[in-house]
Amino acid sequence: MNLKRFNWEPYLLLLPSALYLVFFLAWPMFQAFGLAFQADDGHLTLDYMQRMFSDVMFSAALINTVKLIIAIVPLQFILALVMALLMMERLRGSDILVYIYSIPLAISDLAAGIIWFSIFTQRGYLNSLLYGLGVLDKPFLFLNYQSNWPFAAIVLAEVWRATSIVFVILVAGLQSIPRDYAEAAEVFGANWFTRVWRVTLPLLRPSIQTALILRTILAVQMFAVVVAIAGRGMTVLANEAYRWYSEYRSPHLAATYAMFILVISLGTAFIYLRALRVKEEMVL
């Protein structure tokens, strides 16, 4: 009896990605886990976890991170959804909107933060414009860390920079939905809003799930934009991990913060997977 020859080609194609995940994700994660829960003498310990929770900056970093997630993710999702729906309406010139919306994807986190810092700083573009128009008689200190302006500037910078990520995912999902469903609903008298709410969004749920998981995880890990705009005036969890590693030379505490960020990321991903669970019949 002739045995069918085993096909190695799929595994060879997956090998580079698997090696990348092992060496650049799995192994560093394993090392971080060891630093967070293992003392220098090799014994397991929770001392670093307790020190993190008792850190004077931990509460502020956690609160600021949660506030940024709540402010950024819903706003980005709504804007990206509106942009994607407008593009799918096939309006004149809508094809070029994809390129316009995707421009911020080419800009790094730090560059986006510097751009928006140059807008809101005391001698920045916004103050120059308002002074030139006669609205202000002297520069206004937008980035006053006793006010909410630094927080608003970070939200604007992140919305401008990363909304296109959600937009691209939603457009890909919308393009995979057959137009027959919307046309059938229109035949039965459904208006545009009803078609979007009753037909498009349920079928778009897998893409919405992916976009929200990805964007929330990136928001939890936000670092460069906060540093560029707020400096030491505002801190988030990623800032504290960097501070403990670079300034206080404590890789154990830095790894503990990193593990805490990982737990939050996994928790939010689990919530999205449960809340936006796709039924089997919907996939079919």
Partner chain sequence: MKRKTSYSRLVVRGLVYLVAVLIALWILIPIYLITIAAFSPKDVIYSWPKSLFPQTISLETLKFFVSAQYVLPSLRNSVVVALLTLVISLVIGAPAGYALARYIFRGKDIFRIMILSTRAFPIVILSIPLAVTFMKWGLYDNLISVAILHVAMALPTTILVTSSVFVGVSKELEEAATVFGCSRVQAFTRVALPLALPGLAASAIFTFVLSWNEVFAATILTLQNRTLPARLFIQLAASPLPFRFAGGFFILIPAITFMFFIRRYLFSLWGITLK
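Now that you have shown the form predicted on its own, what about the form predicted together with the partner chain?
Below you will find a single chain and nothing else.
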């Protein structure tokens, strides 16, 4: 290759962000390894791992996180798909609908947690409504940690807050699929369900993949919503990482939890990529 002709411009333009990501993304990840598997005197150890696994809160945190993901992600996906398909129906006022449907994108998990806390708390709006309808005559304690209600409230809050991102990814995907396919299917006699199931969804696979990976990974790190609604009554993995760092002052165990979250994230991403593999030949 001719050195004089070699164009350095793109590499120079990429350099700052590449360096930044190496320093503040790749290197910290490497350090997290160190914190999780290296004692303060420098020798390698599985101590922190063992302490994490034997921690009383660990299994609860893991089970809660997994249960939440299993409850939330499918609900979000179905709701987002319905919302996205509605957008394809060319409704009147769909501009306003798109805006409303995507408002939650800008809402933080903490704000969402507080909002749903205001609904489910003892003197909250849900109890007020049920009283107004004559269902209850005194407030019901929804956020009782012995019951499943806090779990349900968290699921609702997350579905409310984070369905929008799935919706937007799916709509962007749907917009890139030419209408001809569905119309061709219609001409050949396919009804609405067949068209969606046999034509739209298979073509939408790359978007579905992206949305599911993104959502699941973000759900593994769920944190502020849980704390805002359930307080100390329920814990998740990210919450444990936070508590080990801030309350018990152990960066090692906090990092071990963080590594565990990373492993679960990568694992789920891998599973989705395998399960929803898009064959080269099927891409136009």
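What you see is a predicted model, and the numbers here were worked out from it, not measured in a lab. Residue numbers count along the first chain shown, from 1. So that the term is clear: the rigid core is the largest set of C-alpha atoms that superpose within 1.5 Å between two forms.
Superposition on the rigid core between the two forms places the CA atom of residue 13 2 Å or more away from its counterpart. Once the rigid core is used as the reference frame, the Cα position of residue 266 differs between the two forms by less than 2 Å.
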